[in-house]
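There is one chain below, alone, in structure tokens, taken in the form predicted alone.
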Amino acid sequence: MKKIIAIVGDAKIEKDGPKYQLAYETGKALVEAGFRIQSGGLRGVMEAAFKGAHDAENYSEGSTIAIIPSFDPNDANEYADIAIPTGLDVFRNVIVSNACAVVAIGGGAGTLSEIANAWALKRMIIAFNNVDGWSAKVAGTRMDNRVRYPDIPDDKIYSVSNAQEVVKLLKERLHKYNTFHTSIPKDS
């Protein structure tokens, strides 16, 4: 089975802008590496991953999943292969951020709910360095200090500049990420 990997960002960025170019790239290098990528659907970083999915060689109806905050599945870009009306509108944050991995790029309040709801659901972060918003501020930090993997003594949010490194931490790390949030635990 394929991995799903969240992509979150800006939902209001510049076509010819860094954010839309590195959305693009991160969206085509999974793909191209074997990954299904999933998004809130919407406009922005999400379409732009969806298009550089699409413009992957190995592309395949189903790469790309939105989770929608609104009931109406034609809400989603037109790049989403599966479209998923959630109703919940910012409440779907969580359902997007428990992929099994997410990649932040920029992106303000939404983007940092999905940052820390990543985190608390214990799921790899990849945040890019390299551009404005909250993925720049928390990129090569820690949440807080739980301990989330005893055996991943420099569990944190990955910092990358592009689209090759979110691959490569990927592929040498994503299978130490293999625990699955059940509960809060009651002494937390």
The other form holds:
There are 4 protein chains.
Amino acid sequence: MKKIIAIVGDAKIEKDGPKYQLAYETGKALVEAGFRIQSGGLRGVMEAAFKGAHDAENYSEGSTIAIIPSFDPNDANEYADIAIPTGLDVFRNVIVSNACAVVAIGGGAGTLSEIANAWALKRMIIAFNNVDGWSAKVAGTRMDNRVRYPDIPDDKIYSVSNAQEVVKLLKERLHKYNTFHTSIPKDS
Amino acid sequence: MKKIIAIVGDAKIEKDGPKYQLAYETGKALVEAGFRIQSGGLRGVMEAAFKGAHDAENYSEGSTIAIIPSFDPNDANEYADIAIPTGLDVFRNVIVSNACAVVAIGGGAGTLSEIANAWALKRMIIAFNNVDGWSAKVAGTRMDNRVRYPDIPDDKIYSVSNAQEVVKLLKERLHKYNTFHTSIPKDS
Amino acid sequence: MKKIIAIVGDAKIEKDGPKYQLAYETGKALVEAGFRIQSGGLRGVMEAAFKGAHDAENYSEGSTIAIIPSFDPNDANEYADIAIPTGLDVFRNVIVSNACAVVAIGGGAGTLSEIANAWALKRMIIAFNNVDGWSAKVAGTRMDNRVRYPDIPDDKIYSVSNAQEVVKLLKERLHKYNTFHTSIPKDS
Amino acid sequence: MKKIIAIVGDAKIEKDGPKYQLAYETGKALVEAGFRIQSGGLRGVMEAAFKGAHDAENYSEGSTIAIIPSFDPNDANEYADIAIPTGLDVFRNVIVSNACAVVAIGGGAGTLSEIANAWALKRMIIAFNNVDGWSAKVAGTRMDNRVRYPDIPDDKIYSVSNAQEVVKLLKERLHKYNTFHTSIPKDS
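Instead of the form predicted alone shown above, give the structure for the form predicted in complex with another copy of the chain, please.
Below is the whole assembly, all chains and molecules, this chain first.
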């Protein structure tokens, strides 16, 4: 199976602004690097990333997966190839967060919850440091002191400023983030 | 977007038995008819349907979607092209149920909950009448007295005995099942 | 902790009909027997059971727990002491189902999904046999062939016709239904 | 109905440390002010708050509600009066967040997700500024630029250092936070 990378961020952005451009380039670069991409499936960063995926050289139908909050697949943006209408409203953020890795571009409270969930679920996280919103605030930091992977001493939210850095980091490090969440222990 | 049809049923079946054969043929026929298929992504009927999809003439990678109960995409069976590891345990049955239509092949309590959910979510439901389990018990019946679609006076769980009938029914009737669930009204 | 028993059934019923009466008496009898009761928190059987609880001799505020589908606690009926607004829409049925035991009074597709979930979650289930709807159809039967409790050879959905039988069954058998669901095994 | 206030924070803390003391005092003060309290139901801050509730002068059984991640009510700490075993693992954080108000005491990624969810769900949020962890980092700030309540121009995460300030803020302001989340709009 191709691995799935989530792209999260602002739901409302200018179509000619830097976040749209970065999301577009990241979506395109990730598909060209052999990944599928997944997002919340609606507008803003979610749409820009899917548009970029469609413009990837090796794009094939099925590269973009929309994890929709409603029960209606028609709520997905026009570049969604596959819509999973979860019906989970804000709970759907957790499913988005559980991709093989999560890339954050700006974002408000919803995006922050996805970053925090991704950390708790032991996923690799990459955050753009050159746009306003939560991605820049948490880029290069750790969400808390837990040791998620003893064999990754410099584990943190990786800080990037362009799509090429995202792909480079995934190639170097994604294979190390190989543990999936099982269950919350009783004492935590 | 290609429409997604769910196939649900027993998780433990004989590989040379009738349920495996029917699930295989249904998965194959649905992909050949232009649909993607979705299931709970594990074994039994879920696996057989995906295997059939892979043997469809027009199969392309991305035709099979596994809605996994755990957070681990590696729990999916070997014929899953796309794994959505929901982490929702039995709650994930609701997401499986919310496909454009649901086809049931046998099944125990889990399958029954999926059929009941699909009914509440206003989805088209098709049930095999020639295998043991819940699909045969409910084939041709209604889950309750609610009028789901006033313009479908004979709305019910459609009864079939082979994959060709499934495809025929979907071609004739799926377009009528065009309403997606919004929210539970306060008085129900 | 007091044990919590769920009461499930039709959301729309006549206030002077047999289902309202049975739900009222069951809610009352369960609180008098030392239990808290839980329901989906809306109308019909859910409301009647809570009204009965309020008329129990030993009623204390906190005896009725409403597991609401929306995010708004004000959606609960007037006899709800504690509202848990889950925001889970139809997914909330699974939480309702996971009480220490589930008592069904009539019901359509939603109730059936709760009975099926309760079976999968290994809960004790009691169904009224003397009202129309799913409770009477499944009373005295089993949802599937799985052995839920090897030490309960006659495990099934217990069939009752009045509130006293519900309490008697719970006193005799509830302590045996002591296993809580952990996770769906990969092969099921 | 009594209103329910959530207390969130670290799951592992020293029993003689400042977080335990603050959580204890907050749980006690909230029950004495007429509220029920709710938490994730496990250890650390969740347990300390419930212990405090039990020592409130007007404590009555039913004051503490444990929203458990597993399906097993026995996972709740010993001061839980009512256990709701959700089976939702990390998704249960959203339900915890949807109390009438949320009080944060320290906390890692899980707590941060609860604060972010509470913000998205339009709940009143109060954070202790005098303990390490996310509560101090976000105290006095806003999660993003959305206008949650036009009639609360100074809406933010309120910053406190003791239990009395928590109660004072709730008395002054909780009635203004009267809007409950309905659904994620398609364009966000």
